[in-house]
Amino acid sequence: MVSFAAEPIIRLGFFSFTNSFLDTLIVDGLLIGLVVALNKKLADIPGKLQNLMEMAVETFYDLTESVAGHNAGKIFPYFMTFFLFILLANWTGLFPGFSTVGFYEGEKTKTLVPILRAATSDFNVTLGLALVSAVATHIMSISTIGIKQYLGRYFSLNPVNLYVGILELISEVTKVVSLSFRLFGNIFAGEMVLATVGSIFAFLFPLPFMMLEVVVGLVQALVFSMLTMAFMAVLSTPHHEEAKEVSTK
């Protein structure tokens, strides 16, 4: 049975080194290794890896530009970073040994503590990602439209606009809750399904469930990163430009 909370594998005083944190380090190492490998092999005539990454970057940048317009250059690095990190964190949890290889704890009832666990199956990680997304979005909004326009979105002497602003403030909190719980719930539920199926059927039968989790991992990475991109695009657009867009539509 998969534990709801990430299990500590090493305790150093007040700090607990959890299995999900270990996966976070692995994902970071993979991303850094990918960047280093690409930088070493950059060429005018691209190889397979460079060609693949160029196609991916061009596709996702065009997508960002279609949503964010002239702010695409600022938003794209966040969009791509969130997507790659979450995608790898989701997919590494499907590798053999994750959530199954570990050690037993407890005297009376022995409980398996896996050494590795998908980072995004830990709510602390998904909440941290959602908070980074929210903070980066508001910092970008202030730097793009200015502090006056930013505060004017939430506060006004007009009672109707003030009421709308309060609702928007509440929605900013719900965005963090929604982003974190959606990602955590889908990945954690997938781990539960795979653990249950794998404990009953050892071969072949779990394969369709693993393929489904590959798709779920991709979809959840896209959902999180694209929602972040959309939030950044909206908050980086001044109110008068939003009104023009609405009137033209």
The other form holds:
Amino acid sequence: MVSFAAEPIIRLGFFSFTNSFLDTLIVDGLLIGLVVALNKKLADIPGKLQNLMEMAVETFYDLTESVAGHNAGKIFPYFMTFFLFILLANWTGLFPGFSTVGFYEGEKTKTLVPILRAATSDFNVTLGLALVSAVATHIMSISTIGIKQYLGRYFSLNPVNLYVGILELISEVTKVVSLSFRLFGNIFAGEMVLATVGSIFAFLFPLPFMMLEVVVGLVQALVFSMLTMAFMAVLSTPHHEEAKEVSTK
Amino acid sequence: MEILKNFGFDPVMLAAQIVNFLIILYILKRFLYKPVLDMLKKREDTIKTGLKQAEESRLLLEKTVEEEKKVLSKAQEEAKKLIEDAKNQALEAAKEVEEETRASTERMIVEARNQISQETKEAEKRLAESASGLAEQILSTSLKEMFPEKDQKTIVDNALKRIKK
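Write the structure block of the form predicted in complex with the partner chain for the protein whose form predicted alone appears above.
First the chain shown before, then all remaining chains and molecules of the complex.
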């Protein structure tokens, strides 16, 4: 039975080095490797890798620009990093050996402790990402529209606006909860499905589920990053501009 | 809190994950997005400059061709004018030469006539002188024996005067 919590592999004092943290480091390594490989061969006439990265960066930047307009430069790094990090974390969990190769723990009921586990199937990772997303959104909002307008979004002397502001405050909390639990739930559930199907049929039958998980991994990365981008775009737009946009629609 | 514990919530791990993500965010922003976006911007600028230069070159070429046409047509007009002027000048020169020749011929004719008349007069004079001399000689010879010397002279002088008249 796979546990909700990531299993510790090594304990370093108060810090438990978990199998999901190991995957996090693998993802970091892949991303840093990508950066190094790209910077090594960065040229005016692009190679295959540079071409691919240019295409990806341009597509994501254009998408951010179409949503956030002039704030695209600030939002884009968060959008793209969330996407790349979550996508790699989701997909590395599908590699052979993840959640299957490990060691047994316990004396009476021996349970398998996998050495590797998808980083996004650890609630600490998804909650951390959601918190970074929320905090960055609010910092960006203050720096873009100013503290007065930022606070004006939540607090007002008008009772109707005050009520809406309180709802907005609650929604800020629920954003973190929904972002973290959606990603964690989807990836964890996927792992459970794969583990179950894999334990019943070893060959061929798990393949469609693997394909489904590839899609789920991509979709979840897109959902998380695009929601972050949308929240950032909305909170970085002054109230009167929002009203203008609504009235022109 | 108990629910979070069940999901494996660990504040230390959460902090580690947040720090890890922020580091990755910084690295990607500094060493991936910035160089790639700069490269894209640079390429866009290069393409824009190239297109602008191509457009400028095209306009310059069109302008040059137009100017070339203008210069050619102007040169043709000037050449025509020059040829016309040269023709006119040649005709004028020919007329002048003709007139000069005519005047010179007329002058030569007049001079020749004058000379002829002068020479004729001189010849007539010389002939008269020679005829007077001959007549004097004939008269002197024929009157020598017929009249005295004084009369002879008077007769001869009278005769000569009449001849000269």
